[in-house]
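Here's a solo chain for you in structure tokens, the form predicted alone.
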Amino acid sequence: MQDTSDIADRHDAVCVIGAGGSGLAAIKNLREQGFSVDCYERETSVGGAWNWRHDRSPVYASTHLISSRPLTEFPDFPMPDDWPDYPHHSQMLGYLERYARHFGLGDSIWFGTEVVAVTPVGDGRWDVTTRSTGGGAERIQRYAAVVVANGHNWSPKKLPVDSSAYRGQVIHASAYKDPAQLRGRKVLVVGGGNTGCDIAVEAAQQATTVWHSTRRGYWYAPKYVLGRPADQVNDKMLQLRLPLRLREWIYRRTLRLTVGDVTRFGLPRPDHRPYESHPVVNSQLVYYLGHGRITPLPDVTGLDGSTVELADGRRVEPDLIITATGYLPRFEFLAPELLDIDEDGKPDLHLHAFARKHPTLAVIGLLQPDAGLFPLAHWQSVAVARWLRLRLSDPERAAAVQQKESARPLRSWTRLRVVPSSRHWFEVSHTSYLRVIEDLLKRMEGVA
């Protein structure tokens, strides 16, 4: 039998990791439902991946949003009127921190302490094991329920290729902070995603050689369409219901009008139909690439001494390489086996959010929309917050939910036809996992 006698019993409370902003969201909308939370935040202050000041935090000095103001606040706290349509990341960590001021979340947010270990015990409860992250003793507190906001995009995925031998200096694009470490380089950036993207734009401007390496061809959409955010001329097709092929044909339509055919400039053709990989919105890279500061490369097979061997059989020799190849999730204080975790690293949550075999644990933040993110952080735990309230208080109807919603097809709520790349396990489109957590909810009211 477990001595639980160091073990304090904090009851009914819900146990939150992570204060960036979808563990912020997740604090307010628990304690809205009358939960006491205990958010454990390993860093001093509250933002997570937009405090610069933070270890793990992937932003740059120059990071703006590539989704616009309105498609990125809080439903319940608007940004201001006046900020540009993509706010800077000084901006967004501002943001963050009144609106966890706006709602003391403060008081429920122990910060400099690290979660180490989650474990079940029985009767949907949690064991969570804490420790400062300045070290000292572990401590064990039991919760009613655990809601995990760690974040996924500060575990660098590493380069497939071995770099042992390479004299150069690699980094990954997490490492990128300052335009000075690109000045009087020849650099090569390698990724096609955003974050690639917009680095290569800034080597542009700094370093002396850029190259950029993708591994397949992309659908560059501008940051602006008919005088408007993209992202909002998306919105509004979508709420429209356009089928997915007419919203297809516009999008290449509109892409012809605007960034031309991008092959002119050496860039492969895409490989893949429009809303299959997430978009990459840059105005400026077609810009450089037009005016030679950008050569573009396919994808890298080999690094030797200081030569780089590409998969078209040439070479270059760059003196930095920046791998922007993205993030993998990483849940270390879980066994993989609570978030139905495979031998790639990706969990298999209901709607990306709900562990399957455990009804009181969940994921907040872990999808890759079309949209900001913040807004479906907020109703993801609205809807988690709700369903943690209807088990306690409605037991059989919370079962009658359970039911209906483990039957709910998987189209319904993820993009299934996307390119194969962990880039893509989360992707979602904002408007139809929106109308499925209202579903959620209102099944949880009995409306539906």
Given for the second form:
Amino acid sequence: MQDTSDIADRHDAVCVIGAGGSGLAAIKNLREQGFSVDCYERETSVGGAWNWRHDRSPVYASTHLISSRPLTEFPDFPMPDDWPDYPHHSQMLGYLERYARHFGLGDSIWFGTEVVAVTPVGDGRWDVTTRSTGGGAERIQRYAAVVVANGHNWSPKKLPVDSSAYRGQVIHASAYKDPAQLRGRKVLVVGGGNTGCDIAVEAAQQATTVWHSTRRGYWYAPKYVLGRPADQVNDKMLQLRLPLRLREWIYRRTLRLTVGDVTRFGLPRPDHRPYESHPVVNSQLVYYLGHGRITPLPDVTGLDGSTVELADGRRVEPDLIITATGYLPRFEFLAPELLDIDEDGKPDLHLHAFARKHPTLAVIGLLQPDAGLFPLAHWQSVAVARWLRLRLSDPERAAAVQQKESARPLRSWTRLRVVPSSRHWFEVSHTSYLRVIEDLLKRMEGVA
Amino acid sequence: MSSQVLRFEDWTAPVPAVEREVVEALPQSPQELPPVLFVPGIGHGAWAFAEHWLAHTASRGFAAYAVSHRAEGSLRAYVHDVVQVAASLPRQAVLVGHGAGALLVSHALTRYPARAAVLAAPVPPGWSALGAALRANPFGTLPALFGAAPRLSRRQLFGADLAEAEAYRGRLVRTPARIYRQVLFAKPAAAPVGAPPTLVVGSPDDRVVPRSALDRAAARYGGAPLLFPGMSHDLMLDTKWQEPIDAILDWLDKELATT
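Alt. form predicted together with the partner chain, vs. the form predicted alone above:
Complete assembly follows, chain above in first position.
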């Protein structure tokens, strides 16, 4: 047990964990509300998931955005307008580095420092234990609030099939970096999300044989519709406030006209309506299915020796299995009850951001939106910063805001009808979510 | 009012990219001071600041930039260009807008958290500038009432003692009437993001922007205007151009020292 006299009190300062896109937005917006910020980043540079040099980065050589530029950029720091509609991951990293430099955020970041534990002290304040990633002594500092921005796309979710008797090579998509890993091999890609589809497409150009195993049918949206990025067209429909059923009908018609009926390629029919799963945006998957370069397969049921068994009884013998089975959020430094984490590992947070029982604990960027994440992470962090400021400047009004928020219906900010998988735990519609955040911001207006 | 958070227009119809003219003057040795971006009014370009203010700002240690407006555009595209240039600068920038450029800056501030902002002889949105302009130059302003581009006279823009006045007038570009209309029907800008310190500068003898408009603009940002009697609308081209820019940079030095 650490002696309390060793704890350095940082008074009103806020601790931010992680200097990826969400963490950077949190630092900037907290500082804009007048807070001192200490951000701890285990790597030696900013960018989080978008920094391919980082251990935990899921990006591979050919990663591009799947949401278009205007729907991905920070609202107060636009990407250069001469960039492509769907920038490359190296451009994303450059953008985040420029954001950090432009707003001088580096002064608040402690690189190469890992957060080991975050414990409540009892009066709304937190003891944060940190350690240099190179090892060394631990250090405890006391903060007025903690904002967690450690990302949720770095801890791979395991293939739910026993692979102990399998002798072939199995890697998670997070370990896939370069097309050279696929060249001349027989590759099985497991997982129908954006990453699975991207890797299957890449394998189609490199590998000798490509199988793509998906559990269910998905809606594969092209990246361009009517000559415009598909998400921009979709937002036009949202702007016009077309009802969901009409949007679904237009969505089905558009896919019918562009992609056609995917079941003719052997893909299963989607078992859910459009907009009920995280959008898969990939123009090339269907192209390579149509060229016979990718063979769709059902779910994997068993792995034995060199053989993979499938739900329909078929067997294949790949040289390499890439499991694009997604990621699970992890908060090793927090006791599970602080974020109301259930036995599956899913936290229960108000607006997927505010800890329900701890008003000075928030998580930024733990969302799965149907558009780019950064605009949402930005407004989330503005809301958290204003909330923390309001608690200090006007506790009575803060209590009123809190009371109102606790009565906010779940369906106003989260998707209730989604495919039941952990990939959809934090699924939100960007417009519904932002409307709610805007409403919350208005309630806290004039806070300075 | 359109939402600050849900930006459907930007999401569904992004402003097309163009090559932008940005003129710069850099201090001899790099300093910790934020860069200053000057935004000209209608008809003017970056040249108006390149005459005196850019070099002077650089001589006081600030990296100075001025942007010209795109040839074919709209008020929205002009504001977009200001934000694009500001975000492209290495550090959080100070925005200085002159005339209708100040209106653009006040709208850019709702998008970009500037380090500080200066509105010089700010043309107010809506009809309030029209009265003053009509009194000063009835025949030139009259067309504006019917949706055409007004013709600002030499006397409105420049002091009588300015030798280069004719040459400067020759450099003004004709701006489509559409842009003037958009200024006339522009809504006042929403609150700036990041609450930057904002200074209003002007002259009580300005024949484009009335004194009352300066007071209103300053009150909106919580202060009083800094006034330079005897100066014309185009402060940065006036014979006494150094007074206002020195006052602006003094104010900036003070603001940056306190925050």
